[in-house]
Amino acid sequence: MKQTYGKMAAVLSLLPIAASAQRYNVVYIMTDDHTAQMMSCYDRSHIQTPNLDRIAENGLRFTQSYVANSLSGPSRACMITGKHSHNNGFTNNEHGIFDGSQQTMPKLLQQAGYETALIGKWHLVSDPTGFDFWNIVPGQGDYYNPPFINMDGTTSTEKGYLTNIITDKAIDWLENKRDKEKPFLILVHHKAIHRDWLPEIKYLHEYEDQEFQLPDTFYDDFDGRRAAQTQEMHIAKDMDLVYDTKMYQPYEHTRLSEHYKNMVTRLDGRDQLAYSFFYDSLTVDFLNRFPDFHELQNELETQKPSQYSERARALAEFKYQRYMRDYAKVVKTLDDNVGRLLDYLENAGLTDSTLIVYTSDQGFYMGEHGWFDKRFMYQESFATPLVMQLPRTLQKEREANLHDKGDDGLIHEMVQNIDYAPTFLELAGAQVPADMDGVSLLPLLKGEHPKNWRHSLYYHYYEFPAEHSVKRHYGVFDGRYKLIHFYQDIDAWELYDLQADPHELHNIYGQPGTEKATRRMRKELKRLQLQYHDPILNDFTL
C-alpha cells in the first residue's frame, strides 16, 4: 500500500498547488565542518555564537541530528535528493560526479511553483540543476578574494572575505533578483568553517588570549579500534605546521606549504601585510619555544600518544590551541553574517512566512580522540547541529498542539540530513516522492511525537583510500548502542554502549554479556540495509 501511495504521490507532486494553500519560503543556511561543540546553544564551553543562537531561541533545536555520510559532497547530495549516498550516486569526493539529471528537491519545488536559488559552496563537480539562479565557488572555494562561477559558465573574482560575500549575494538575490510574487527556496552554502580556517583580517587577534580546554580523549591510544589506529587526521601526527597552524618559514617546506602560500597570497597588499605580521610574530615565538620541533614532530609521528614526552605533548597542545583559535575566528565571522541575514529577513517582513534553517554538512572533531576532520561514524562527526525558526502560522500551530505541555524548543527525535528534502516539499504543499529515503520533519515541527517515528539511523562512509585514510564503514545507531562494520581491506566490528561509554573509547563487540545487544543491532543493521536497498546488503550474515 505504501508503494502504491508513493507512486501516486510522485505524480500528484507535479500538479499545481491550490492558490489558497499556505506555502512557506525556505532559507537554508549550511556551513562546512561546523560542529555542535562550537555553537553555544549546544555547548558553552568554548565560544559564544549569539546570532546562531537566535534561531534556536526563537525556534527549535534538534538534540539528535545526524548525517548519512560524514563528508562534504556526499552530505550535500543526501540533502538535496533526500536519499542515501548509494541511491543518489554520489558516494565520495574523490571519484564522484553528481548526476544533475536526477530528481532533486529544488526541481520538485520549481514544479510546485517555487523560485529557487543556490549561492556559495556546491562541491558536487557537475553544474547545479533545478535552480532559477546560482552563483557558486569552484571546488572548496577560497576565503580571500574568491572566484565565483556564474550561470553562463564564466568565472569572476570578488574582492573581500568569502563569508561576507556569500551573505551579500544572498541578500541581493532576496532583495533584487527574485520574483516576489512566488514563494522561494534559497540555499546559502558557506565554505566556512572548512580547513584551512583562514580568518577575516579584522578578527586576526580574536581568541588569542583564550586557552581552550583539552578534551579528555586528546591522548587516546585507540586500543581495541583497529580502523582508528590507521587514520591520518591526528592533530599531533598529521596536522601540518605550515598549512594548518600557519607557522610559515620560507625555508621550511612541508607537504602542504605551497598550498598554504597560494591561499594567503590571494590577499591584497595591506591585508597581506597585516596577516603576515600577525602570523610571522607567532612563528618567531614558536621557533623560540620549539627550536627542536623537527625532533619533537618525529616523536609525535612514531610514538603512541600515551608515550609522548612532556616536550612532545607541549608541541601537540600548541597545535591544538592554534587550531581552536583559528577555527573560532572563522566561526565569529560566520555568526556575524547569520545575524546580518536574520536582520534582513526581519526588516523585509519575511520571517512570518519563512522557515529558517541552520545546519552543517557534518560534525567535526575539535581534538576529541586527538583528531581534526570528520568521516568516522563516531558521535562528533556523525552528529551535526540543526536549528530552525518557524514561520508564524506554523509556530502558532505548534503552540496550540503544546498548549498544556509547554514548549522548551527542543526536539529529541532522531533526524538525519536525508529528511530535509521531504520536509521542504511538504511545507511547499508538494507530495513527497516514494523513492526518497528521508521522512518529513513537519510533524515534529508542529509539536507532535509520532509513535512510529524511526528508532534507528543508518550510516555509510565510502571514501577510502583517500585523504585522512579512514576505512570504509557502515553502521546503525539506536540512540544508545552503535554498531559499526569497517570493511574493504579490513574486517572489523565495533559496538559501543553510549550510555556507559559516551566517548566511544571501549569497543565491546564480542565481549561476554553483549551477545543480546549484538544480535539485536546486527538484525537492525540488516533491516535498514534492506529498507534502503544498499547493495552492501549481503556483506554479512545474521
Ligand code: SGN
Given for the second form:
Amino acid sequence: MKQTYGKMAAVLSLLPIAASAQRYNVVYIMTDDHTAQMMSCYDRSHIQTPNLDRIAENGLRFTQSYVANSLSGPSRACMITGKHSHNNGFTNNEHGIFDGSQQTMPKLLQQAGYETALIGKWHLVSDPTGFDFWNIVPGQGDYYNPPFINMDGTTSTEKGYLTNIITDKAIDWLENKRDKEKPFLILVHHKAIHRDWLPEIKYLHEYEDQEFQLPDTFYDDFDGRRAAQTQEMHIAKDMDLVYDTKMYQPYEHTRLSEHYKNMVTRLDGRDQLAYSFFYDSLTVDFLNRFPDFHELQNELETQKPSQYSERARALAEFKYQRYMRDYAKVVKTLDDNVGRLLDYLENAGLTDSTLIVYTSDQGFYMGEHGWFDKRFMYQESFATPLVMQLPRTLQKEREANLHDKGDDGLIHEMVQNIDYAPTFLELAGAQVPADMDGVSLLPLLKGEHPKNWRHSLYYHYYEFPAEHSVKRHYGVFDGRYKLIHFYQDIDAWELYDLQADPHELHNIYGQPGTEKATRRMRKELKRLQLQYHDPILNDFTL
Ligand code: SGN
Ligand code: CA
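Okay, that's the form predicted on its own, but what's the structure of the form predicted in complex with the named molecule?
Complete assembly follows, chain above in first position.
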C-alpha cells in the first residue's frame, strides 16, 4: 500500500509540469545571415552582443547547430515544416513558391489551441498560412522606411529602421493584439544582417576605429576544391565597391550602383544627408588612398589571391574592413532590439511561461576563404547560431536532472533547423507527425543525453545556376568527417577531417589512407538519403 501511494505521489508530482507544458509560449527570433563569428557568446574575437548573450547566459547555447540548406527561403521552409527541402518542396529562392496548403508547425499549433503570429521577413513567395496575424516585408525587405504587406493584401510604408519597426510590431502584437487567454507562438523574423548591411543612422560611426582581424584563410586559393574555385562570393573579387562597401561616386557605375541608390534614397532628407556626409567623406579618403582602384580591382578579379600585389592586398583588406564595420553596426541595432524584446517579456511577466529562441536562417562568411555570403556546406555557413532561454519550470526540470553534474548551459549534440518544429509541438503537448524529418530537442533542453541521438547530419543545397555561383551539392557530417558531392555540371567529391583541418582547406577525398573513412561516410550518406527519401538517390549510385 505504502509503495503504491509512493508511486501515485510520484505521478502526481509530475502533473503540474505536464499541465503547464501545455501552455508554454514560444518567442522565436530569427535573423538573416547572422553568423556565430559575430556573436560574442560564440566568438569573442570581433564584437560584443550583450543581449544575445543574455539569452545564452539565462539558458542554453547549442555548440553544434546546423541548417539543412544554407539559404533564406529554403531554411525558413525547413524550419516551418520540420522537413528537408526535397520534402517541403521549397529548394531554392529563385524558382520556388512555398506550397502553403501543406502541413506546417504553426498550423498544428493553431489546432492545439495556440494563437500564432509572424512579423518581418517571410521570403516564401506565397501568402503565409497558419497564422492568426501576420505582417511581412515584401521579398528581402528594405532597411530604411520599409514597406510591409498586411493581411488584407495592402502595403503600408512605415517610417524608420526595419529592425526597430519589426520589434515594435512584435511587442504591439504581444501587448495589444493577441488573445491573452491562449498560449502563443510568435515568429519575429528580421532582415538584419542581410546584405548590403545598411546601418541605422545613429550607429553610422560605430566600429569605425576598430581594425577587424583578418581570417587566416583570407587569401585562400581553393587548391583541390573545384567548386570553390568558381564561386562568385569573394570579397576581393566580387564585392561591389558601391553597393557593398558604399564608395559611391555619382559618375561611377557598377553592376549594383543603381540598386544601391534606390535603397539609400529611401531615407528622409535629414537622414539621407547624415548618411551621405558619413560615406562621402570615407569615399574621399578612399579615392585619395586608391586613385588606381580600377587597376587594382582588375588585379583582384584576375589573379590568384595568393599572388596579389601589396597594393591589391591593401584594396582587398580595405573592402574587408568596410564590410566588417557595416555588418557590425547592423548587428548592434539588432542586439539592442533583442534586448528590448527580452525586457518586454520580463516586464510583462511572460518569461516564466515562454521559450525564447534566437537563431539565424544560416551562417555567413566573415572573410574566411576570402568570402562573404553562404550556401556552401563548409562550417561557417552550414552552422547557425542557436541560443534558448527556457520557461522557468523547464529550466527547473533541467537543473534537477543535472543536479549532480552541474549545468554549463551548453548542448553539444548535433541539431538542425528541421528540429524546431517538432520541439515546439512537443512543448505544446501536441502530436509530432511521423512525416517530419526533424526530432524534438526537448530531451536535450531537459538536460538529458539520449543514447540514440543522431550522430550525423544531412545537407542539400540546390540554387545553381544563380547569384554567387555555388554549385549544387549534398553531403553528410558526423562531427569529425564531412563528405560532400558537388553535382549537376560538375562531379566532384570532397572529404574533410575537421579534427586535423578545421578550416576545411585540405580535400583528402581519394587520398591514400582515407579509404576507410570514405567508405564509412559514403555509407552514412546513403543511409540518410534513404531515411529522408531524397530522390537524388535515384540519380547517383553511391
Ligand atoms: C540577394 C543578395 C545575395 C544573396 C541572396 C540570398 N543579393 O539576392 O547576395 O545571396 O539575396 O540571400 S542583393 O544584391 O540583392 O543584395 S538570402 O539570405 O535571402 O538567401
Ligand atoms: Ca539568409
